[in-house]
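Just the one chain here, laid out as structure tokens, in the form predicted on its own.
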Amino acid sequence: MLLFSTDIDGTIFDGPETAEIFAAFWKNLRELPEQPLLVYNTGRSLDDVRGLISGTSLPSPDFIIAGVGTEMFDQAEGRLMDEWKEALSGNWNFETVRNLVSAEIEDIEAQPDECQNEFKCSWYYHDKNGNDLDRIGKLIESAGLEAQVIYSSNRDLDILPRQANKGNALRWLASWRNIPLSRVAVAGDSGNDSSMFLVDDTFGVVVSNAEDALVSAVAGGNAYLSEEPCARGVIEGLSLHLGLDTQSLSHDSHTSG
């Protein structure tokens, strides 16, 4: 493994004993001969992400996917990567596509401004299906727009160009820094995190936390399906993936404080 790709809530995260547990696991990570890359791929905003990992144990990572796969950060560097933007910047226009959507369809209210940025307009969309969702994305369509909409915990919606993902980003990553995507793995628990898992020749650990919808979407795949939750889930599957003592890196993950 060369890379690592994770959501963070309810994957490696919710309190402190799950980030001190993954803070010590991917310690010990760092210590293999070839030392894999941290990716946080998740739907926070780039800041809170920050923020997160300031006031907390987790581990400060090499890259941030943010924003469901519409913004990227390299760590090292301390930027926002133009390139990935540029990859963006096609057929897109946030202000007609939150000006169609507050217009024509009910029972939909848009999420704060610091849940917004240019390429991801996002909404409250409670207990909603596919027809419903078929239908915000053919109402785009019309407009001349090329977008995606991303639903999760029969809630949160998000309307992205059509390049943008958390998946389509982790290739994008992937390619830039010359990574086989048979050397990358992948985490997460709920249903906008399924395009990583999709991304061709990837490792996928769902944790026994996952939404219903993850889980349907990589059944069939290269997904391993953990008995533990959160952190946990996480140890369990990367450890088996890469062959590694189970046993001593939960006794290790567990007594790091």
Second form
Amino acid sequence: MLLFSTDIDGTIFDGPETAEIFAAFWKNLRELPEQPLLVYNTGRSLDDVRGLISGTSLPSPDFIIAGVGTEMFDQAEGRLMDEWKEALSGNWNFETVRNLVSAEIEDIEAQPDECQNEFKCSWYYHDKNGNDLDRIGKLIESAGLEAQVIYSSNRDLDILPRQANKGNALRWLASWRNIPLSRVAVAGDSGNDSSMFLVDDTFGVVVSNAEDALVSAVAGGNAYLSEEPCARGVIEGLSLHLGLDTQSLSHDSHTSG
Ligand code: GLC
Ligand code: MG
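Output block for the form predicted together with alpha-D-glucopyranose (GLC), input the form predicted on its own:
Then the entire complex follows, led off by the chain already shown.
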């Protein structure tokens, strides 16, 4: 494994304890002869993730893909990767999407401003089904834009340019770093993670607390469904994948008693 792209919330983090467990495991992996790159791939905004990293024991990553694949940050160089933004800008207009959806769709509420960015138009849209989502997709298409509609946790609706999403951003980053996709692993727990599992040749860990929508979206692929939840499930899956001794790793990770 040369690159590990992981969701944060519900996957490696649900509070201080899981952050410590994942940090201890990652510290061990950093000692492998070929140190893998760590990529956080999350729906949170970049500012939000950076705040979370500095306020918890989560290890510092090499890259952050934030806003469901709409923002990319190179931690070593401390810079936003504008190269990725350029790849997103075709056939997309935030204002048009936002105005159309708020004019035409009932029962929908815009997420707070800090959850929006020029390539991510996000809403709360409770307990909807495939038809409701298709309707939104068609509405945007009718305005001549190329978007995709991503639904997570039976609540969060993200509308992004067709070229965005966590999986496409990951594919771009791996190619940027010349890392073959067969040497990439991913982990996640909810709907917005499914595109990472659909990246060809990657190994994936679906944690046991994952939502059903993700489990069905990845069925038939080569994802591993862990028995343990959250960070423990990630450790379980990656240890199997890498042939590591889970026993010794979990002893090392008992930092919080
Ligand atoms: C995070 C983001 C939110 C998004 C959700 C699902 O919670 O803050 O904007 O809708 O992930 O992708
Ligand atoms: Mg999650």
